[in-house]
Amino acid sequence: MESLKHRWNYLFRSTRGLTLVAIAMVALVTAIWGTLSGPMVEWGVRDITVNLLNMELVQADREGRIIMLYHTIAMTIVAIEVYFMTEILPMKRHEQVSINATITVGYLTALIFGLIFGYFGHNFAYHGLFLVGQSLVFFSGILLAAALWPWKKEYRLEADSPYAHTKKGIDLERVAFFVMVVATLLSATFGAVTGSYWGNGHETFLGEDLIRVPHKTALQKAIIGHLHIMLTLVAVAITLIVGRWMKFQGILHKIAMPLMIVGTIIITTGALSVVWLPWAHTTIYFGSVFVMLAALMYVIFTWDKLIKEGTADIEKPNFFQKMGVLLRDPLKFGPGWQMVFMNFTVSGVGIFMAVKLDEIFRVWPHREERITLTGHWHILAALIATIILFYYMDLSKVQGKLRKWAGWTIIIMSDLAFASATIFSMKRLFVAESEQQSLVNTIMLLMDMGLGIVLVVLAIFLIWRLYDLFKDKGYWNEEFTAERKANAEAEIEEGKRKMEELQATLEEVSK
């Protein structure tokens, strides 16, 4: 009974633990119902799956379902950037413990009663809970965000810092995860909003069936706005994560975080001006750029930073040998090469979609814009996904061989798939509808392959964590006694702290 409470506690008491079993959640999610789409549906997965869970799939409710899915998804997936963020950044230790609790009830409330009211029967009480759900995953958020609050004056940096900070001292690293937070947090508003109008002037949809509609409602154009901007910030939130975890500094620090904060701002601003003005999508383009060269100059850094600790014994090393130590760790190269490879599949198609909008895909039936901008979406939402996979694995203490194969095979494999994806999305420009069908089945045999085995790996990967959680000395035993111990360290110092606040307020009194 003590092993299994000692399991408990790292499961649910500690940052990596809860990351642990929230990334286990949108794994078995995401194992369950893919099998309801795609080739799944041809090859005859899908009844199996309705079958042996009794799923009720009525066609009328097919919107519904897979937007009560996303949002499953993509609030698990946030609670897992929460988690990074209590780890990483400085904060008292009730405010990490609070945030952690809250996140945690909201987002396993959500996924379990959202899914089964969604696809077990429209039992209202369940739907009742999944807006609980919601609602603790957004306090979470403003507890999150007074705990950044980054004009603290325990959080201000030394003059000399590294770190990207005003004259005054203030980070502006915390500044950036702040605005993100706080943006976050106006977006889940615009979405909550106009979700208390369903049924009341609003419908279900999902946004690539409106595309051609002339005439969109506020609620509608509001609901496209959420959409845009949701994301966003999470690419915006996981790309800050890793430049902590790189460390991240110097002059183009200095130069990124200021773009972040000005980026994050302007495609916010933009993406919930949807509503009311027609030129607010230029305003989210020139955001983006801001948003875009942050990313840039955090490739340039941890690029350089890994060839220079790599070659720091070779005099005048050449090309090749620089090549070699930056491509000798995936896990640590993964994340870089991932916002880069992004330019090809999805900022460069985006930006090429809206130059040539009226001029070619308006000219396409409507459904194959509509494969495009749907492709779009989940390619990002993926390639956020395989970033988060090689900063958890780090965190994992994977290792030699199995670090190479893993890393080496979620890049190469997810990347097949995204270009795939790419490829059939675009597909018309370049062979004509009559003669597609060949280059059709390559293409989406290739994206089936390519995510069907990054999916083996992350099963692996998760096996690996079970099989290890039920060592008495495995790997989990040493992250929650180092946690614990850094834990009660933080909380000494917090204490000392209070301590000479007091001592010096007493001072004051006397005098």
The other form holds:
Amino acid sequence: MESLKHRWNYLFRSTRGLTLVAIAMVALVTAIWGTLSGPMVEWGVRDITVNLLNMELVQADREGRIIMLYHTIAMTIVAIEVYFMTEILPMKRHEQVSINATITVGYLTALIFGLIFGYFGHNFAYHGLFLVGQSLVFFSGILLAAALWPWKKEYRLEADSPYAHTKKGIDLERVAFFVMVVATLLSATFGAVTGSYWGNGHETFLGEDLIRVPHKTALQKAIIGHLHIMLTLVAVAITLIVGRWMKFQGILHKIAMPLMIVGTIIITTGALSVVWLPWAHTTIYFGSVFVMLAALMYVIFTWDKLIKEGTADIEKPNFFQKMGVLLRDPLKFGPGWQMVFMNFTVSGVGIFMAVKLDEIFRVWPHREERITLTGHWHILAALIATIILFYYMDLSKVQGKLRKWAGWTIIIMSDLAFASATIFSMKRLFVAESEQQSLVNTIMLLMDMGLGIVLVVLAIFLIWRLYDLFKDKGYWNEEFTAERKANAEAEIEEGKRKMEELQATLEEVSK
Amino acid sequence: MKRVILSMSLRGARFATKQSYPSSGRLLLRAAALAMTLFLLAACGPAPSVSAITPPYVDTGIDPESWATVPAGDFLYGQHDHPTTVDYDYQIMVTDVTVEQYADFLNEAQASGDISVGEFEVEAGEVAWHEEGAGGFYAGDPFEGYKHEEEIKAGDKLYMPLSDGLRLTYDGSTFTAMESYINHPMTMVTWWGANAYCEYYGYRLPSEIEWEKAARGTEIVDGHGLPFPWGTEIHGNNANFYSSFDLFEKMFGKLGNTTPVGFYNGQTYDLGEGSYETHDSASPYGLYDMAGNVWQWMGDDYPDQHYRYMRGGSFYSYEVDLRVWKSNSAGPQHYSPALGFRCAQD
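Show the other one: the form predicted together with the partner chain, since we just had the form predicted on its own.
To see the whole picture, the full complex is given below, headed by that same chain.
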């Protein structure tokens, strides 16, 4: 019993344990719901899943179901990012506990009841609980914003700090996190207000299905703005998180953080103003330049750091030696690489579409334009997922050959899948429709194989973590002990500081 | 108008990688490269293109000259089941227009001087090019100059290109349907080509509302109109869609090909490749191929856009696009091996 309690405390009361649970939940949902589409349908696996789980898949509800699925996965990914933030950013212990507890109950409620409502019958109590869960996630965001408030004295940096800060010592990285959280709350509000019309005649739709409708309603535009900015902010968050992981600092950090802050504000304003401003897209492009430049600074810094640290014992390293050490650790090389790769498969495609919209994409049938649009954002979401995995595998101390195998497999296979998806979506540029079969057959196989192998790596990793949980002195115990120690030390420090404050107050009032 | 001639090719693309890696990574990369090479070699094997496929002739027993009457009345329109009234009776073809029917039209229209064969300028947005084919005059669409609205001017328009993927031949004077495709739906026809066929015989292309009513009828199941012409569920034997494992996918590979019109009528076909059983998948009014096989051009021209809409999904679509309310759209110049049409009349 004690042993179970110990593990329960690890899984639900430690940041690492909570992150593991959330990643496992996403993996579980992906494993089950992934059987409902793509090659799994062709192989007949979908029918097995549907019959086994007694799912109710009404044809007219498909778009609504998918929206529920997106939201449940998004809530879980947001929770994972919040866990990372509460672990790496200085904040009071009670703040960390409150935020983590609220978001955990929130995302689990949203995930469980959202999926039940979407796939197992439309009992509106389930939909209500889905909304309760999302509200709790939102509330945890407010708590996080309050905890991150960057103007608190205790979070100010010294004048000679290598991290970006103002003359008064305000930590600009903390400001960037804070701005991202506030922007997320605003954008979530935008989606929630619009979504509340659901019960009042608002008809569910997928944004890509409306792309050619010349006169969109304000509600439709609001939802399109909401879904774009939420994914963007998830990307901003993971960029800031991995920056912290790689100890991003120095001059590039000092340039990047103001860019990230300004870029986040501009993009969010642009995406939300799409409802009433015809030139909102220009604002979005403008803000994107800032955010992408900040990400570029991160890439330059981390790759330079990996090279310098790896060749520290070589007097004059040549190009190949530098490349060798850069590629030595795929988990640390990976986030930067995926950001660079994103420019070809996400940003590049997006910009090309915008520039060539009337010349090419609107000339194609809508279904083809739709493939490009959905491919574009699915790839971005999946790239973010791989970066989360790189970080979490590093936190899990995956070492040696396993680290290289897992890291390189994820990089190579995910990029293979994403490149194939990009070629698939742009195939009309290269091959006439009547001659596409060979190309389609090949790239579909490459996509399925790439994504399938990444999921296999994730499954192996999670099985190892599950196996580890059965060991009394497993890695989980090491993580838990280290976290408890760090928390205890932090609480003692906090207590001391509080005591000093109280002493000072007593002295002041007794004068 | 700025014109761009599209000319892109993957040919000539070369990929060369030669890098130095630490020893443990090298093994992994070599293994991955070997696996990838073997996989690509296997995957890139010859796969028949649609234009290269020559299926055997299959008689479905469904007469492509037949029409069905859809009576006036209410029905549920669209995914969200909007109650909609069509206050007149109309007739609609039981099947898509076949290759043979279209070849006959081309020959008659050529004889009467309504079409010509030669080079046509095709405009699509800001892109223009020239194509050999058959075509004729179109009076143009009203133009409002709305954002992204492409002007469709009056002039000679391409009905059908003389290009790969066409299921009929032209010997300089006569169009002839390829024997194995005579009862397959006519494809590779632009909206103008589909519209011209219907107008030539005094018919018209159906509107989206007419088409959907003809496809799903008036039946309501669990509060919803029918998602498919035959009912609420879809199986491989109901329609020709991507990876439906129909007879022609069995013969020619996953992407498949069109099936003869009216193929899914409950018959079991035996063509030496093993027998293939179909479900009778007619719509409530007896129409065939209202889901899958080929997309079908609609007659509507909506203000501020001029995209032409298509319904029904095709052999190249996943099953979700076969739901009766799903649509596709393109400019009227678009043609495809997965796009055909049928006509309606009052």
